[in-house]
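Next comes just one chain, in structure tokens: the form predicted on its own.
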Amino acid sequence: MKISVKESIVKNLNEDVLIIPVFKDTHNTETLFLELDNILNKLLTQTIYENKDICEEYKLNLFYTPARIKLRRILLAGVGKIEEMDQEKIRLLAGKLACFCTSNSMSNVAFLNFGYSLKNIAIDDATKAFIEGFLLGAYSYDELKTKKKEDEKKNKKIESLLIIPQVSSDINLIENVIKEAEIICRNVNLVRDLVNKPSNILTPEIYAKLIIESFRKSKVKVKVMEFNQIKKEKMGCIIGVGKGSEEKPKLVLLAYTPQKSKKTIALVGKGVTFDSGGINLKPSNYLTNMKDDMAGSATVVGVIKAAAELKLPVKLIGIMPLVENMPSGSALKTGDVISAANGKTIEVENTDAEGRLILADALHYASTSKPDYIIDIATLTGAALVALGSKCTSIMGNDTELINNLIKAGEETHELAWQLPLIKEYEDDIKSDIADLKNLGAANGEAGTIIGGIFLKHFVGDIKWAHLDIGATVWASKGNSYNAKGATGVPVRMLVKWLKSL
């Protein structure tokens, strides 16, 4: 989608259609509207006296203009009150809007944008939500159906997206915005579609190669480590986690290094393309969407791509070990033993909690490049659902300063996130009569979410570390207006966000 902005004399517009936002609280005084008022001999004021429900929120109203002009139809917006907008509520609007624009085959969209009416938001902060909002809600995952040329007939996809600004002092700012929301949802919608893909065509071998695709043309270095590597590394975990499959284990590495940076973050992402459970198979209810258990992996592509894009001065090293969780009889078996990179022995209490064994040989590989922060982001466990929800991201980590911070821009970017302590007393829950650890606590699954954040922390040594547990809200089961059903790029936007803090 072609996003522009430009000043437009509005009834010279030949777009399928302007979207006009309408407020409940407030008249619409700017120039542009008072003129295509006019000239539509008040058409406007009057529909909207008439119908007070048409500024509610997230209400639409379509209708045709007389044929003295282009422009053939005007869509009415509800904001509601002026008071109570916020970016959240301008990026559900406008996923709505994009929705409703696709399902009526209207590929030329312009938006008449928001004026200075605003009170308790910025120009250049609502204009971006607006735009978030749309990219993110006109995004479908489609490349395997094999109608799809003629559901594109039927639904035709926005092609352009004209944002007409109220002055012409806003163009500069407005364009600077553009950029950067483009960027930002090109690669969520990046990590939407690997992780929507399914396991049999991203396999951990075609991953690789896709990562490696992505990067091309950047200035990202991309690494695979293949397994003789990884044996060599001493990732015992790795190799544990993947000995089910046919299919062997690879490490990814990107490395994003820009001139004059001042910090160097390392993010790691859990990379199981497929989660079986092994030998503890998963009882069939949860082995539906087990292919997003890789989401994490694709959360550092695309955060490390956007950052690259954007241009951020900051160090990355991205770290993602791909693997199949499969039963077989050279599979992992509950009770046994492995080594981790750091020299820890680990007993196997159940294979299902694979995705922290493969992530403490990841930990520790980022550990050793002594970066000032590691931030690993994992669908580690189901306990997170029960502990917050799928509207809330859980974190941990050693670091107070980190962990607010992260929160602060989920807050920002409405990719919500809170702490749960890492309660030192659920430390015995951890230790092995055999070994240094267990991959499990309590047998009755008490405190799972957290048991895991304390069986990483064993691996990161004294480096500030956070552990993003998406195992919640990377998929959306029914999704809203800008989060289809499905993958939901979560927290791609929070982490960039909290990037360009640095």
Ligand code: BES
The other form holds:
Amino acid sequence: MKISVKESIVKNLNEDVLIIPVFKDTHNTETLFLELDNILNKLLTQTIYENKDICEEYKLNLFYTPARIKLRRILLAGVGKIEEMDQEKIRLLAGKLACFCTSNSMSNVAFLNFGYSLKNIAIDDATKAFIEGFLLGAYSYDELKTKKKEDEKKNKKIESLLIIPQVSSDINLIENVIKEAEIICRNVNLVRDLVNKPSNILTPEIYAKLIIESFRKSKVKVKVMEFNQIKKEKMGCIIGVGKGSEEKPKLVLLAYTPQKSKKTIALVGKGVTFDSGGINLKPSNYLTNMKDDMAGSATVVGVIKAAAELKLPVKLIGIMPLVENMPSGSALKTGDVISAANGKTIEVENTDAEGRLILADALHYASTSKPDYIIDIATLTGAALVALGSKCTSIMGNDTELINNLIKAGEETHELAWQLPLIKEYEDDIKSDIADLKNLGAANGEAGTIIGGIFLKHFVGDIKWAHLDIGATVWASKGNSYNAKGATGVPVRMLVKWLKSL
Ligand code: BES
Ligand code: ZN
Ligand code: ZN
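Given the form predicted on its own above, I would also like to look at the protein as it appears in the form predicted together with this ligand.
Okay, now the whole complex, with that chain kicking things off.
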């Protein structure tokens, strides 16, 4: 979708639709609105006057224009009360508009931008939220549908979005906002694409190739550590988890090194392309969506790609162990003891707690380059759904300031997160009788998400670290207007926002 900004009068518009936001407590006084209202013999103002419902949040009303103007349709988009408006409401409205335009084959869309009557939200933030909601709302995963071409004829994809500023002085500001929102949303949608892919077309091998491909034109360096090198690095956990599968594990490394950078951040992402549970095979209903168990690693790809495209002045290292967790005659067995790259021995009490194992090696590897921060992102526990539900990521770590800043960034992008405490009372739960650690907590499974965090803490050394358990937020089973059913792309926008704040 091409997005542009240009001042326009009715005569110049030939789009399929012009979207005009309407408020419950403010009249539309934009020149373009008044001009159209005149052409329509006051139909717009009169309808709004007679039916205030039109301005309620998320209400859409379509008007057809007379043949003498090129603009085909006008869509009044209800925003509700101006002082109750926030960025998330704008995203939701824009998502709804993108869905509406797609299903009505409106491929060229114009939007009369918000103006200075906005009360508690700046013009650039409002515009950015609109573009975000629109780009994310227009996303659909359809690369595997053979009927795609026919469907496209019925539901034409949106090709262009023209933003019409209310004052010409906004143009520069809006141009910058467009650039940034396009980069971020393109990468969120890339992550959604990767996570939505079934595991037979996203094996560790193919995934590594796709990562190389997506950075082909970029300054980011990609290195794929193959099985032999993983062995040389003594990454016994990655090898152990991958043992049951026909697919060999890989460790993909990314490096973004801008000329100027004050901080170095290591991003570590869980990349289990399919989690069957291994010998502790998951029951059928828990197996359903286990292709999404690589979402942490996809987030690392999306964030580093966005940061490089935005030319952010921070050095980034990406570390992504890619494996398939399968049961077989060669699979890891319960009670086996394996050694992580830092030398610690781990008794495998449950082969389905594989994420923390591969992350043990990856986190240790991250800590050896002594970054300022390590952040890991992982679909680590189903218990995260019980703890905070599907709308809130569980965040843990060893540095309160880092955690609070991530939560704050997530509030701004509406990718909510909340801290769970890594209290020392649970530390003994992962002590093994025969090895240094075991990969499971107390037998009753209590504090499952916290136990995952406590385990990972053993592998980050003294580096400031945060762990984002996206086990509950990775996938939308219902979705909303800008986040269709399926992979959510959470928490790409949060992490980019945080990186920008450094
Ligand atoms: N990938 C799962 C976690 C998960 C489950 C994410 C459901 C999203 C939805 C992880 O590897 C796992 O199986 N965790 C176990 C841990 C347990 C064995 C301690 C779990 O959550 O049941
Ligand atoms: Zn598992
Ligand atoms: Zn898993």
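Residue numbers count along the first chain shown, from 1. What you see is a predicted model, and the numbers here were worked out from it, not measured in a lab. Definition used throughout: the rigid core is the maximal C-alpha set that superposes within 1.5 Å between two forms.
The rigid-core alignment places the CA of Asn14 less than 2 Å apart between these two forms.
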